[in-house]
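Here you get one chain, nothing else, as structure tokens; it is the form predicted on its own.
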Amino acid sequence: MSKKLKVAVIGVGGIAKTHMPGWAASPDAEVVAGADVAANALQEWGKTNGVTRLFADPYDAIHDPEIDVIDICVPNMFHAPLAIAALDAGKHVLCEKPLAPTPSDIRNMIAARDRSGKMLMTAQHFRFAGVSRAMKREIDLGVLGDIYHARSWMLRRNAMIPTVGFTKNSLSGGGPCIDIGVHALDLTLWLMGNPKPVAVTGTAKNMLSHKPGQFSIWRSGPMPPPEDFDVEDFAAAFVRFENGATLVLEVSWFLHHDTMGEDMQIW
């Protein structure tokens, strides 16, 4: 490249740091901006990744003229609407899973980029590891013949992230489904070779988060689930393709299996 692309990070809490790596990692890119609406998270975020062009809001840094990228790091629900104003404004975008918590809502950033055309990723980043990898040119060559059914699930033992970005309906727009499911379901679509899905029989259920004893373990617990928790713990679903292909997928926070921490298969 001609020269390093220059990156606003938009919400630097959480998942942030986890991009901050590969940024740094990047002979093409420089993290050279932040916005969050926390000043004292911004300002720290700051002075540990050596950034000084903060805004406390995040349209200043969509609009500065000096911005190539936006990584947009924020609640599910303000992702659509600061992605449509970073296309909008000449930006290429790269959005934390989910794009979007409806399908109304990534159409309208698909639009967006359409009549941007800038770049717009999002960030399911499990396609890139090196098993996925090799598994799909294993696909890809025949190997494994036909896949006419998937089983793909990816449940946490009580391992639910206790902020209320993850579990405020009205900020995350849904539970482990969006959460946590949505890189199973990807990686699996991919893996199968995107097939067309024709039918969805689908549930979605909160049956432990509210049990008395719940808790998480989340990095610092054991935690109870806080009181307003409102989204799903538990979604399960069936989906059948044009090509006669099946699909099951189930997804769970609070689950107590045998498995600590994380477990994601897909047979």
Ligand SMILES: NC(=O)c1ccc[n+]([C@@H]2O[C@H](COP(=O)([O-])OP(=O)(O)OC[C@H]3O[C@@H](n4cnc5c(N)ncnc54)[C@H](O)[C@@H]3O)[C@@H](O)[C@H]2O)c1
Contents of the next structure:
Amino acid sequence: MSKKLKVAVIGVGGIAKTHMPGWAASPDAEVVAGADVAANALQEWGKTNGVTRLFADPYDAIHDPEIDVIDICVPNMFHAPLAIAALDAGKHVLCEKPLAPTPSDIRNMIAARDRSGKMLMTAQHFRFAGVSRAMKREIDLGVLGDIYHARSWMLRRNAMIPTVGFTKNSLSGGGPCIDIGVHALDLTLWLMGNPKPVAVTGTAKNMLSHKPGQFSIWRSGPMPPPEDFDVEDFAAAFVRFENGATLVLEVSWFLHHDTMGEDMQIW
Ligand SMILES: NC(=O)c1ccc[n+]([C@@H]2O[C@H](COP(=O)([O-])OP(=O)(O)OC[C@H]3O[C@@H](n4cnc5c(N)ncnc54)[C@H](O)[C@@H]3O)[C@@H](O)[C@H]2O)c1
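Counterpart to the form predicted on its own, namely the form predicted together with the named molecule:
Below, the chain from earlier opens the complete complex, with every other chain and molecule after it.
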């Protein structure tokens, strides 16, 4: 590649910090700009990473002619508008998961990608883990035969990021189903060979987050109050695919289950 792609990170909070080593290791891209509505966090991030092009308005980064790639690391509800604007401005987009909270948002993002001719990628990084790739290789070699059923889960005892970006529906658009569930589901569908779903039934409940004494190991102190925690804390689904295969998905931020083997327990 003759020139390094110039990247602007939008939203410089928790996950953006974990993107930085990846960008720093790339011979083909470099982070040259950042944008965030939180001025202090943006200044601090700029200082830490040696980035001086800092924007209070993310759309200024999107319309900066020097920028080639927009890395979207903001709460879920802002993913679609920012990604569509960036694609329409001729930028490639890496967007944190979930790509967006609703299928129609995602269809609009894909349409923007198609009319721009640029790349749109979501940060479903589970596929890139060594164990996932090794499993995929075995499956593709036929070691498991035909996959006719899958159980997919990400069940946490008491571990969620207790900030409104995750717990308030107007910012997150959903709870663990689209937070950790998208990771489990993406990995499972990929391992199954991406069969076409034909029917889905599901449930989503908030049973535990409002109980007194509830806590997350991510932060000491109480949960956000109920008015700021209006997404589910548990979800389950049953999916049937065109090829006859089926899948069960279970996700929770607060399932106080016994440890049923390391594969079932995240924290
Ligand atoms: N891939 C993963 O495993 C993983 C892990 C954690 C979070 N995430 C995703 O990353 C995204 C952000 O999560 P986080 O944990 O970094 O949240 P965070 O709250 O730590 O950071 C979000 C940042 O975005 C800024 N922001 C909010 N709205 C903005 C806007 N409209 N324009 C510009 N900046 C804005 C906030 O000020 C904050 O600095 C979410 O979509 C989340 O699902 C992915």
